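Coming up is one lone chain in structure tokens, specifically the form predicted on its own.
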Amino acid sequence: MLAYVTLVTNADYGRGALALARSLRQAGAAHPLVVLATENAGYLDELVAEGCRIIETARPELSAGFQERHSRDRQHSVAPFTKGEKPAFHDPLDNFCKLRLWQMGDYRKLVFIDADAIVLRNVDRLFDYPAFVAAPNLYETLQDFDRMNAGVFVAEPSVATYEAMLAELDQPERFWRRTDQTFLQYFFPDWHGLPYTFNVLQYVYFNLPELWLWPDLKILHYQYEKPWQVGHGKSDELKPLIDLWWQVFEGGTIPGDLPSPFAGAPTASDR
């Protein structure tokens, strides 16, 4: 079997997953969305109504030292986020729940999409990619193509792989600066690179407008500030993308065009 999969750890990400589910349906996805849901997850009834399969999950078995090193307060002091704002509901330890998908042996291949993303166009072709593939962490400069973003990736479940991950993950004093993202890039050093269009980070809209090629963009990922947050510092710059998310969440359609108004953005004559 093949499936899309996302992670819901609280009500905020439940709301995000609902928009993701609706965007996949609108894009004509051929495969279902599976939701890994922790005990604090929300919007599960609504997700079931959208045709999602819910699988209860929990954080991997992690040592007390590991949990202390990766607590929100510790991580934000040792490796602060300086490019954008992480919402208060974000708990870095929850990110490691993603690794549980390698235990999903009922599936031959999975496409993981973060719950703070929406699908703009059909991406079923991702299942044709070999595992492990992910897109670059590209949102500020073109120098970032060598860094992975774990918001979208293709994986093949394997209990042996999961056990090998845990053996590497929870070593004494080991600190994963960007949690699952840093770990996955370490664990899969030869990761294949997806085109950035399969995981376009929202800051591309104003930082790299020359890459904001609307007809080519497949998945929009709201990294840092979330579109349902009220009054965050980048609300004005990101207003068209925030409006787009709400349009999808409320069952609306993806617009035919959404150009970036910032300097360097391509025009129709450039294509």
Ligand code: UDP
Second form
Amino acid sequence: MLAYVTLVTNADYGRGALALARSLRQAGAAHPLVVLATENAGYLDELVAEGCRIIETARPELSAGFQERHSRDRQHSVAPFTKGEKPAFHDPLDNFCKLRLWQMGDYRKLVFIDADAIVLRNVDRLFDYPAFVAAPNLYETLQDFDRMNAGVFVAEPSVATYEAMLAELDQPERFWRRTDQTFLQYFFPDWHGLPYTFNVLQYVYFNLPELWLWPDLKILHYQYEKPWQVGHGKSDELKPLIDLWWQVFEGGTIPGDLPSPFAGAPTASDR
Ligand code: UDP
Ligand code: MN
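And the form predicted together with the ligand, for comparison with the form predicted on its own?
Expanding to the full complex; the earlier chain stays at the top.
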């Protein structure tokens, strides 16, 4: 069995997942979207109506020390975010629920997509890639290529892997500054790299505009500020992307003439 999977631990990310589910349907995805949902998740009825399968989940069993080191306040003071803002509804400890997907032994392969992302075209061929696969954390400079982003990845579930992960994750004094992302890069040091187009981060739009080639982009990931946050700090620079998210959320189709962030950008007909 194959499936897409996302994570929802509150209503805000439930809303995000609904846009993701609608975008997958529009792109003609061949596999369903499974939503790993904690008890505080929202929008579950809407997600079911959209054809999603809901699987209840919870944070992995984590020691008290680990939870303290990775609480929102501690994480923001020890490893502050200097490039962008994390919304108040983002809890770093909830990110570790992603690891639970390795327990989904009924599935041969899963494509995980963050709830703050939408697909712009069909990405079923991700299931042909060997696990573990992710894209670079590219949003500012070339240096970003050295790190991976955990918003899109291909994984092969295995309970043995899950247990090995947990044993490695929660050791005395360990601190994962960017939570699941730092951990997954550590656990899979030889991660296979996807082109950035499979997980294009919204800041690329203003930091590296030459890379914003609409016809090539496959998954758009709204890292940091979320498109459904009213009037966030970057809503002017990101307006075309925010408008696009709302269009998808409301069930509209993806327009063919999206505004390019630079002059002379190629269009679909140049390909
Ligand atoms: N998530 C969640 N609740 C939280 C934090 C994270 O449901 O409090 C899930 C959600 O799927 C989200 C993903 O984990 O998309 C990673 O968090 P986020 O996308 O906010 O991180 P960023 O992409 O900004 O680094
Ligand atoms: Mn994200």
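These figures come from a predicted structure and were not determined experimentally. Numbering follows the first chain given and starts at 1. Superpose the two forms; the largest set of C-alphas matching within 1.5 Å is the rigid core.
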Q. Against the rigid core, is the Cα displacement of Ser260 between the two forms at least 2 Å?
A. yes
